[in-house]
Amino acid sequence: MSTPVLEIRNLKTYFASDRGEVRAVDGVSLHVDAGETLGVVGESGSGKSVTSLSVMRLIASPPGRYADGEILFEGRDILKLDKAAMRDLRGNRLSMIFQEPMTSLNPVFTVGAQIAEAIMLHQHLPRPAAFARAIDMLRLVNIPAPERRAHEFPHQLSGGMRQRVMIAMALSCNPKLLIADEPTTALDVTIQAQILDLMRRLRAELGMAIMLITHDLGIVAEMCDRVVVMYGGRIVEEADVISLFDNPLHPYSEGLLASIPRIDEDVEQLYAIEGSVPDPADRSEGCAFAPRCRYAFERCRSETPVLSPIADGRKAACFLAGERLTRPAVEQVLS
């Protein structure tokens, strides 16, 4: 098998706080293969965004620190790179689209100048050539009248156009991996669909891999090849998308899928997972999901399950995962 574009091994990213050490990411291991889209899903506070920022080496220190683990990009551990080498990599072969484009773009520079800056830095082109490529990138992401839009400021563009500018900037240096952190947040459904279609088309044309951070399982079903489900700073399940939606092996994955509204069912109240996400500064023994799990038993409260292979490339961190392969889990919850 070929070497994954990205491989994370036992990553632990902790933050110092007045309440003690916050284990935002606590032993995450995953990989992204060339040309595939990996979805990373979970509630707010599950560690998705901190994982992506760790890959980009954008965790502020202090208060954050990489307590353990490796992040291998094209075989190199980026946690061991010096600042100059990381700057050369970030925005070049490794790019990221952030959640809110209005706060990610500089309001006092035109969008064309901001895209051109990245091109000049990494491709070493003179300013006129870099600006011309910036216009080409705006055209690639379907922004109308790109020659005019390149001279406009972020506040002059709609939310959907700003997100397209962020995508153009991220792709301007032909990255091998694009990390997209909630790329359709705060966009209406029509623009969301356009952005997702754009990302799917560009992946096919450019051959890049995508790590898609989201809480929207509909986007996962539409965009991803594989998915990892995070809870409490850890991965609780990993599977191909079809297998996960057909029969989730972890009770948390089951709850997420059961809570999706269904237009073909007449229900008075949507299913909801009781309780709330655990405090990352208060890690007790046992499974982090046990207080909210309808299947929890004594072992779950005293022993922490490890993410382990179950069958057909699937992994789950649940003592009952093997048994759950034989029954339609979501239907049992809804019954």
Second form
Amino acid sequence: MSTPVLEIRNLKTYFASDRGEVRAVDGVSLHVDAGETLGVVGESGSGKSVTSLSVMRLIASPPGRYADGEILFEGRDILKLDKAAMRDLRGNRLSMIFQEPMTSLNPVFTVGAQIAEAIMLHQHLPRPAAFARAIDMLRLVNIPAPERRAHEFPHQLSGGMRQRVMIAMALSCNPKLLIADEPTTALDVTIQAQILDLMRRLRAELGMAIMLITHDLGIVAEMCDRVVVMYGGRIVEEADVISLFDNPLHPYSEGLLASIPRIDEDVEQLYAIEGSVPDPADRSEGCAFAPRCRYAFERCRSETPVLSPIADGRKAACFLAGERLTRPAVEQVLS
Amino acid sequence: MLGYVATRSVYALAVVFGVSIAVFFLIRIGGDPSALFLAPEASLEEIVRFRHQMGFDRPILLQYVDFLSRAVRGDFGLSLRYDQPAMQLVLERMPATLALSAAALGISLLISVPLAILAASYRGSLIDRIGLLISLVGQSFPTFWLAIMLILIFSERLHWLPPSGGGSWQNLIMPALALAAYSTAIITRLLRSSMIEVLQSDYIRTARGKGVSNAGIVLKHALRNAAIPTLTVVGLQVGALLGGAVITEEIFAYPGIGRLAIQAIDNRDFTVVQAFVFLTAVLIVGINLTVDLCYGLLDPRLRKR
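May I ask for the structure of the form predicted together with the partner chain now, the form predicted on its own having been displayed?
So here's everything in the complex, that chain up top.
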């Protein structure tokens, strides 16, 4: 096994609020190996985005703070880096694509200038050379007529084009790790497919690792090698993609998979997990998913299950995970 | 961009045309203008002669066309008091007023822009509170009161600056300060709040994600965006400075167009008042046009119209 590009150990990111401290990320540990794509899935409010922003150290403080843990990027704990060293990493060896392509580009600068800025900052190229490289990057992400497009402003580009620009910007300095936070959520399905294709191609060409934050399990199936499932600021399951889709060990993962509409089945009503994500300010005893879990029993409400190895490469935070590993196929259980 | 300039210029011309109508009818609202120009004891014969001489006995539309054709050539008639062309009188006083307005605008921008940037970047800090205090004070104290306080302190008490008159830079300081207070307050408040809003936007997060330094974020990425809404107010404030100069000039006996206008009103010198109103209106229209064109420079989204 290769050394991980990113290793998060027991990360706790808390936010101060009127109702006390909100534990948005509460003891998350994960790793992303070189060249690998890790999917991070969960509902809104599960702590996925806060985890990714924590890795970039883009959590505003106050109200946020890193209460505990380590984030090792290429072996260095970035939570201990000073601001200048952190700026050297961002957009360089560590970069991120954000959720909202429509608002994530500065409206008053040309897209070429915005890509060139990162290149000038990190590779210390003069402006003309950086701009030429920005045009190359636009070509790399399949933008037609890149020489002309580089001189255009964000409002002159469509949503899909803007997300390509964001990708071009993120990749302009050959990152070792790309964090993509819901990169296709705001786009329509055909554009989604194009962007995912593009990311797959570039991953192969540039050999970077990707941490893909999404709530869309279809994207996970297409893109990822391994998955971590987050719920209530914690990881509830970790597995390779095939095992997870084959036999989800945590009831929450099972519910997420069951919620995917299937083209080969005609159903009256789509499946949905009852209830909603727990209030992150409320921390009572027991498994956070217990109130919504169809399998929950006494122990789940009084004791919090910890994420522990169940099988080779598989971890789950559920008391039933062991017996679920050897049960019959999911469809039978659910029907 | 050219289309944008053309449209804006047509709008500006239309406003000037409207102003010409207002200026023309200004002295006709109260009926026959002869009553305004002549002494109350004038005989009927004198009134008739004056009406004929001034053309007041002709159809009103014809009078307006005549007024407009002379106005576009800068001819507003003779000042009734000084017997000189009215526009020439106003133009002679113009440089002093422009100097005062420019000094006031310079002072407000020099104070408000850095203050707003610092206040927004260090929100809730001491500098932010100082900024809020300055804008509160600047907005709530009337200009004439500030002017009198300045005279009391710097002229009466300290004897540093002359209390009145014009012609030297010392004469400019106090009127400019008094005039600048309100604009400083308005611009600081607006730029601070736009900066705060812009600093929370997605593209600022993107810039941070690229590794841009704090100074780069604030001065390059945020300021240019925050300047767009602020520019409107700066434009309006320039107009307000020109208008506000009327009171300030009077208090400091500063020889600008505002003081001339007040004297002209006192003397019923209506050709001068007309020339003053028309010129001020044209200036303000010109400033608004400049602001509109600056928008296009600052905000690329406005260029393709």
